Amino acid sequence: MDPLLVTQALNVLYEVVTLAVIVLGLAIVFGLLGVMNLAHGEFIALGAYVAYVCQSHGLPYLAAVPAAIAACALLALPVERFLIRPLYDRPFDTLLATWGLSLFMRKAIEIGFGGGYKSLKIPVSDSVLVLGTPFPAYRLLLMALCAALIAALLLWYRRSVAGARVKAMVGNRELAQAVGIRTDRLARDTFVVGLCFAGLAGVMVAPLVSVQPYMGLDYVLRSFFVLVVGGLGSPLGLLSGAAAIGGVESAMSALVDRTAGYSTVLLIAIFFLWRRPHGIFGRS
C-alpha cells in the first residue's frame, strides 16, 4: 500500500481520537451541567505544564498523570464551589465567569513559567511498522489509550449506578432531588471529573506540541467546534463531531496548509450553527 496514504490515514485517525479526548472534559461539563467552560483550554495547558515539571525533575512520565489529575481537582473544587455553583442554569453567566478564569490562569502560568515555549521529550521515541510504513510509536500508543478511555467512560455512564444518577440529574434536577439524589454533590463531582479529563488530555498531548501559556486558546475553540457539529448530550455526537472536525482539519492541512484546515472547520461550525444548531446527534 502507498506509504503516503497509510501515513495520512493514521494521521487522520490520530487527530480524531485525540480530539475526542480533548473535548471529553468540555462535553461532560457543558453537555451535562450546561456550564460553558471557556477555561477548558487552560486546564489542558495546566496538565501539560505539570507534565513538563515532572519531566524536568527527572520523574517517570507516568508520574505526570496522577499529578495533573490532582492539580486540576484541587483547582476545580474551589472554582466549582465559589464561581460556578451560584451560576448553574445561567449559561451566559458561566461563559463570562470562566472567560475571566481563563485569563487569570493564562497569566498565572505566564508568571510562573514565562512566555516562552517548552518542549518535552517523547516518552516512547521508536517507530512501528504499520502496513509496511513506519509510524511514531507514541502516537499509536496515544490512539489506543484514547480509544480505551472513551470506551471505559461510555460504559461507566451507561451501566453504573453513578451514571444513572447523573442522567437523572440532567433529565430533571428537582425530581432527582426528590428521590434522594444529592444533586449539588453530584454536580460538583461531575464538574471536577470534566476538568480532570482536560488535565489528563494535556499530559497526553504535551510531548507532541509546543507547551506555552496560550496553548489553551486553540484547544477550547476546536472543542466548541466539535460540540457544535456533533451536538450535546450524546456520545455519538462527541465522536461524530471529533471525526468531522479532526478528519477535515487533518486532511485539509495535509493537502493545503494548517490555515486552510482551520478555516474549513470554522466554516463547517458556522454552517451547523446556521442550519442545524443542535448538531448531528444533539438533544433538541
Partner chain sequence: MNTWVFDFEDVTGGYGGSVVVRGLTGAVAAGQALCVLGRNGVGKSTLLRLLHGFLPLARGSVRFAGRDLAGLDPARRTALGVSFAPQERIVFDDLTVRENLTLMRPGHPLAALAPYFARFPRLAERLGQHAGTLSGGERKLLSLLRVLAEDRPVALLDEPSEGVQSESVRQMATLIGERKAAGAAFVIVEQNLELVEAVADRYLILDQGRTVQAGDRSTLRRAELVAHLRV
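Owing to the predicted nature of the structure, the values given are computational and were not obtained by experimental measurement. Numbering follows the first chain given and starts at 1. Superpose the two forms; the largest set of C-alphas matching within 1.5 Å is the rigid core. First, how it differs from the form predicted together with its partner chain.
- Core-aligned CA deviation for residue 11 between these two forms: less than 2 Å.
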The other form holds:
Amino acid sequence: MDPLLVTQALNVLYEVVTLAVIVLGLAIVFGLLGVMNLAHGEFIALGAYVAYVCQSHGLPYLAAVPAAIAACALLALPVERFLIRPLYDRPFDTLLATWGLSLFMRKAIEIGFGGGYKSLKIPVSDSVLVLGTPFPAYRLLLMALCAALIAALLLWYRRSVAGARVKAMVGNRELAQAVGIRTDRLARDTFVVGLCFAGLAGVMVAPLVSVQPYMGLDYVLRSFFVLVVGGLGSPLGLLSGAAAIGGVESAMSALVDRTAGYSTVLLIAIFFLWRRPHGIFGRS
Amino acid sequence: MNTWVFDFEDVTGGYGGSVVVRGLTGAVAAGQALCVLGRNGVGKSTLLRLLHGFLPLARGSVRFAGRDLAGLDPARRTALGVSFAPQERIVFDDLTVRENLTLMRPGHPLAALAPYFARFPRLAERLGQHAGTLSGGERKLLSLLRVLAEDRPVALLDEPSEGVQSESVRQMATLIGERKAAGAAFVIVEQNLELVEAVADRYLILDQGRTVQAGDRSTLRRAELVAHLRV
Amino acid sequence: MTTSLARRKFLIASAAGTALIGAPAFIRNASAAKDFKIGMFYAIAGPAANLFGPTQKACAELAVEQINARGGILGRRVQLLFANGDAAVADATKSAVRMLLEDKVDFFLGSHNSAVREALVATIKARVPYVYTPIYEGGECSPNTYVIADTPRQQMETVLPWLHKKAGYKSVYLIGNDYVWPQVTNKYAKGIFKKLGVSVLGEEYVPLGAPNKFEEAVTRIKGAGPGLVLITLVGGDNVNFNRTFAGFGLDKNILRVSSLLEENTLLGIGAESSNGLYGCMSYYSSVDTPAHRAFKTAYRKKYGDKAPILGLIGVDTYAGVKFVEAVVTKAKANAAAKVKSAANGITFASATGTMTMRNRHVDKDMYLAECKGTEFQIVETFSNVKSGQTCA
Ligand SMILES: Nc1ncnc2c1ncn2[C@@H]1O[C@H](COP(=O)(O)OP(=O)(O)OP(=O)(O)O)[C@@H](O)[C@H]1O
Ligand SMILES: [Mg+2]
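Starting from the form predicted on its own shown above, please give the structure in the form predicted together with its partner chain.
The next block holds the full complex; its first chain is the one shown before.
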C-alpha cells in the first residue's frame, strides 16, 4: 500500500480519537448536567501544566495522570459548589460564570508559569512500523489509550449501576431523589469527573502541542462543533461527532489543505445547527 | 400517640408564595393505610410532595417513627425508610424494567420479586425493555412494584391505580394488603373507591386544600365519599 | 422668557464645562512641557502579549533609563506613554489620536503587526515621526516613518545561500501562515532559490490564529522529500509544526530554516525537536559581543532573575528608543524635515552593537544560528547587511 496513504489514514484516525477524548469531559458536563463549561479548555491546560511540572521534577510521565486528576478534582469541587450549583438551570449565567473562570485560570497559569511556551519531552519517542510505514510510537500509543478510555467509559455508562444512576438523574431528577439518589452529590461527582477527563486529555496531548497559558482556547470551538454534530447525552453521538469533525478536517487537510479543512467543518457545523439541531441521532 | 410510624401535623404549603394545602393532619401506624381523597386539583399531590420534602413546609411538621423530618431532602427521607411513588413521570424511561427495579439495590437478586411477577407476568416478560416503551398501565404497575421491592416501613403512593384495568387494581389491592399484613404502612392518594375500600384503615377527604372529613374504616361510607367527590 | 432663561442656563453650563475640560489640559501641558514623550505601541493585551509584551516594555524602559541618566534628549526627560498595539485597528487608531491631541507626544514607537502600522501611519499623517521596530515584510516608505525591523532580504540573502553552500540542498518546501509577511518572505526566497537552482516542491499556508495541527502537512512534506523546509509560521504554529515534524522523524534527513524563531518559540519546540533547525535574525540572546554583554548586565541589574526572556521582537524596542535619542539629538528638533536629513546614515546603539539607518531602514549585522537543544549557537555573522529597502 502507498506508505503516504497509510500515514494519512492514521492521521485521520489519530485526529478522531484524540478529539473524542478532548471533548469527552465537555460532553459529560454538558450532556449530562446541561452545564456549558467554557473553562473546559483551561482544565485541559491545567492537566498539561501538571504534566509539565511532573516532568520537570524528573517524575515518570505516568505520575502526571494521578497528579492531574487530583489537581482538577481539587479545583472542580469548589467551582461546582460555589459557581455551578447555584446556577443550575440558568444556562446563560453558567456560561458567563465559566467564561469568567476561564479568564481567571488563564491569568493564574500565566502568573504561575509565565506567558511563554513550555515543551514536554515525548514519553515514547520511537517510531513503529505500521503496514511497513513508520509512525510515531507515542501517537499510536495515544490512539490506543484514547480508544480504550472511551470504550471503558462507554461500557461503564452502559453497564454499571453508577452509570444507570447518572442516567436516572439526567432523565428524571425528582424520581431519582424519590428513590434515594442524592442528586446534588451525584451531579457534583459527575461534574468533577468531567473536568478530570479534561485534565487527563491535557496530560495526553501535552507532549505533542505548544503548552502555553492560552492553549485551552484552541480546544473550545472544535469541541463545541463536535457536540453540535453529535448531539447531547449520547456516547455514540460523541464518537460520530468527533469522527465527522476531526475526520473530515483531517481528511480535507490531507487532500487539500488546512483552510479547506476548516471551511468544510464550519459548513458541517452550520448545516447541523440549521437542519439537525439535535445532532445526528437526536430527537427533538 | 407514639405508636404512629408516620404522622404529620398542621401541614401547610404550596408553590412559591401560593399556599395550596392548609393545616392538614394525619397519621398511620405500622400495618395501616391512610387514604387521601378529593376532587381534581384540591392539593392531594401537593400534600405528598410536602410530606416527602420536595416542597418546603410553610408550617407544620412531618415525623417518621417519631423523628421530625424537617430539613431532610427527599433522598434522605427515602434512605430513612419512606418510599415515594409520584403521580407523573413515574419510571425512568431510559432504563430497562430490570434497572428500574434494581437501581438502588444492586446486590439483591430479582428472584426475590418472583411473587410479584407471578401477579404481573407482563412485566416479567419485559425485563430487558426500556421503561419508556411500556404502556401507561404497565408503567403504573412497575412503579408500584418498585416501591414494594424497596420494602420500606412507609410508602407514599400518588394514585397508583390511575389508568390501570380493574383486574390489575384488584391485584394491587391484594399486594398492598399483604405488605400491610407484614407491617408496612401506606399513605395513598386514590380516586378508585374499590381500592380505597379494600385497603384503607383511615381516610382523609380534602377540599380546596383543607380537610373536610377524616376518620377510620368504621366511618367509611361509600355514599358519603361519592357525595364529597361530586364535582 | 422661559427660552431666554433656558438659554442663559445653557451658556453658563457650557462655560463651566469648557473651563473644567480646558483648565486641567492647560495645566498639564504647562507642567509637563519639559518631558520628551514617546508614544509606544506594544503588545499589552492580546495574542502576542504573553509572548512579547513584557520584553518589549522592559527593553524600551531600560533604554529610557539610560538616556535619562545622561540628561535625556535635548535636556528633556524622556517619558514613555503606552498603548496596546496588539489591539483591533480601530482601538489602536483611537489611542494614537489621543496621544497626538491630548498627550502631544514627540515621537511614536511601534512594535506590532503591519495592519496596525498602516492604520497608525494613516492616523499620524506624518505630523510626528514614527519608528517601527519589529521584523516585517518591507515596503514601508511613508513620510516621517522609520523602520528598525529585519527585512526578508536581510534574513533570506544570508541563510539560504550559506546553507546551500554547506549542505547543498537541491529542493525546498515552503510552509507558512496565511498573511502578508510569510508570502512576501517566500516570494523573496523563491528568487534566491531560482538563482541557486533549487526546485520548490510545495508551498502551503495555514490560517493565522487558528488552532492548527500539522500531521497532514508533515506527511505531505515527507512524501515530497525536500532537502530543506522554509518555515514562515509564527508563534504556536511554529512550535506545533516543528514538534510534529520531529515527531514524525523528518528532522533526521531534512534541514529547516525558520524565519521567526526566537527564544520563546525555541523553548516551546524543545530540545528533542530542534535538530537541524536554523534561523537568521539580527538578534539572539546568545550573541557574544561586548555591547551585548553590557546590555545583558544592565538588563539583569534592572530586572533581576524574573526579567522577561530576551528575544528579537522585544529587544528591537531598545534600538528604537536609542534611534529616537540619536536622531532628535542630531536634528535638535523633531520636525519632519530635520529628522529626515539627520536620520540618513545615522548610527545608533542596539542591544548587540550598533545599527545604521539608511533610506529609513536599517543596515545591520545578521546572525546565523543553529539550534542546539534549546540554545541558539551562532555559526556565522554577516556584517552590515543591507535592508534591500530604498525609501526616497
Ligand atoms: N408546580 C406547581 N406550581 C404551581 N401550582 C401548582 C403546581 N402543581 C400543582 N399546582 C396547583 O396546586 C393545586 C393542587 O394541585 P395538586 O396536583 O396537588 O392536585 P391533586 O389534588 O393532586 O389533583 P389530581 O387529582 O388532578 O391529581 C392545583 O390548583 C394546581 O394547579
Ligand atoms: Mg394529583
